[in-house]
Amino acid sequence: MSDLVTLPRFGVTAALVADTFQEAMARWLFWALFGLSTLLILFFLFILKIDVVDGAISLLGLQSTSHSFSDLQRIVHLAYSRVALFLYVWGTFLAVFASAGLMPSVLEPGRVGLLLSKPITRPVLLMGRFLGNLLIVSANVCYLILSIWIIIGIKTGMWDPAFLLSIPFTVFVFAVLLCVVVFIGVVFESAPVAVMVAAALMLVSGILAQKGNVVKLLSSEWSRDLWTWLYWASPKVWDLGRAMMNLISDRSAEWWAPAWTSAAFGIVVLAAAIQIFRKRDY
């Protein structure tokens, strides 16, 4: 990190991203992340030795000798959407768990003091770390989803490009949750707390997403308003996952409002983390 003295701002950010990659590999987080993804890919290879197309046709009550191409397309779309949802949840949980330790580590007393003694601003330091985490996870998500897409495509003979929508959806949701991880890392400097908060937001999003039904059951106006406010103020992990499934299944989906409100949540949380980091003494 001594080279930071002579680098321009873009070069400093790139050096911080590279440092994040190096630390992830040194701590075995990088290898563990890709190793678990590889195990999941091998699991899919094993499972798909079964003829999933004929099996799905049988479950749906279709005759294997008379099914049409449209029936097969519907089955494959459905299978792709279910697999995409599984990878969406798996990939996000795994990414949050793997990345949570990388933020508090850079804020350790001796290390952060050394970094801040260089001609580097605190926002650049934080954003470099953020981008490094995001790039590591994005590479893993692409590796995992592309590999499984190829496996399913070879097995079924149907290459549905809509399945690849799970890549931007998963990376986007992780980026929003990573803002939370950064905030918790700055405030509490605790990886376990960051994981618990991010996981809680994922779980709570599923509960808040039921606002259409819950609001009808609430008796008071203030409680209905509170539930609605909590829904719109929090990241829409559940809604985005459902929208992703609908798009892959070739159905209409409402994704824009959940996406921009989740992005706004992430921006506000990340901005708060940067502001707190600016004022903290080390």
Contents of the next structure:
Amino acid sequence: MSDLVTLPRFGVTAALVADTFQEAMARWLFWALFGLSTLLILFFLFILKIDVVDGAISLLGLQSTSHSFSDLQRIVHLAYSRVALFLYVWGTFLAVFASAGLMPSVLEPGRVGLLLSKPITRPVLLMGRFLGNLLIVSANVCYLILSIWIIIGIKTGMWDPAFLLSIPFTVFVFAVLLCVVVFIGVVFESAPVAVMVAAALMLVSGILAQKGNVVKLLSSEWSRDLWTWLYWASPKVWDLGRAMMNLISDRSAEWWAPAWTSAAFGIVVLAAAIQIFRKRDY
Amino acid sequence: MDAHYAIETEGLEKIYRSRFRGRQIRAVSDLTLRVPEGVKFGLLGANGAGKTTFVKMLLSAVHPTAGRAALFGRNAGEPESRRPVGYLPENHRFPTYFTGAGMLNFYGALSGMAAVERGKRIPELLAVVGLSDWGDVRIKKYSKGMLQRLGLAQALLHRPRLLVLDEPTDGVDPLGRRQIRDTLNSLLDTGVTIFINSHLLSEVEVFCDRVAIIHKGRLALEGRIRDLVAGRGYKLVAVQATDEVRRAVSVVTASATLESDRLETQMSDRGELNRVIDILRQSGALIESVTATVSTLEDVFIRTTQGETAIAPPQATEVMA
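Same protein, different state: after the form predicted on its own, show the form predicted in complex with its partner chain.
Full complex below, order starting with the chain above.
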């Protein structure tokens, strides 16, 4: 009996996800996203083909007897972590840019009214859209990072699975920023505003992350408290990127606190978006 | 709320408040309406009268400020209440990345139809609305009339018990309008309740059994069309009449005007007509013409929205003299 209740709901969510996919495919921005990822993959392929890089790799191979194995591993981890950071920033920003229009488009007059006339709740409608968006970007991130991992692995013969940590980190940070994109989409029904706010949050996270240094420089207690509060209340794109780099470099990293506070931020923002969407007239 | 009514509202009210200025606009006010199951119901009103807001409240796109609405006895706010409803919105914007069949498949899934059922039903519906050859074509290539017919197919796909059509023939050419009407006519014996929100009075008059007129957000008039347009009567024109004659006629019927010696008067029944003829003959006035009149829905609408009672104004159907 419970299956009978769940199945149609799953069908509705699947239809909403499929619709988001279909719309994404019809928008040139998403093809551009996959196109840019492909270009980047080709660029890596090309870079690893040139003589200088070939020479460096050979050098490391030849001198590996004089280097200790751990030294070599450290160099590889370091290279991987730098590439991962680049992909993290690239992947997240482009994904936000490409996704920003998908929420306002569904809220267009003449479209949302028909969707709301169907026997579905508003949260299901919103979450179907969110999920579809997240799956598309996850597919792109997996495509990009796995491809580059395979290219580097084939070229160097060094397969570092830690590099793949950049997939969950990138998808997670995108999911948090997508909550903001959805919120802005519901409140302002504007894609440009959503991109601006998400980009601003990415930048601000870098500034707030300097709290260790900044708090020492601030004279008043309240300003120190405010800075610390802002730091904990906002998504920690910067800190998570740094934590990812450290983990890939095989160093210890403080990732749990930035992760759960960012997740909490995302959940609160998404819940607010759902609440506003539920109350709004269309 | 009674399950025998497809639509039932009680004291429904909607006040829009502007976000920044705090200005209030009362779109719908204290609207109580009952639409029995199986009827063809027309909702009429001038632009901005509150018709679309009313429909949107029924379908939960707009939240009422006060009052209640139910569909087949179920609170209209519950998603399940909308399962037996097919809806064609006004100024719809179907996603252009769909093909016709793809769009029906998507909205069918949202209506809770199983994939197998959709697979059977979509070709059937495309045939019903005359779009069999267009199912695989992207809808950005459809004309306005085709989009409207596709929208109708979308509304009918899951075999609804209530069909809510918001300006279904708006912007559609006469041929497309005819096809839409034919499709709706094919539903007549199926027991589906059809609720049409329109300002095309002639179409509503031809198609619907019952009608409600909304004026400035309030229910101004509601009833069976045949009762509302039953204001039959007679118009009489006489010459060589005096003001004394006009006063005598006014005792029989309130509608009597005198210009120079020409008297025009409107009677509601045969008895009044004969009494007026007697007065005119006794006074020596000459009867120029007697015309039987009927009321149209348009007449009723105009009188109602102008704040007058819905009594038949004259429209010539027969000339006696």
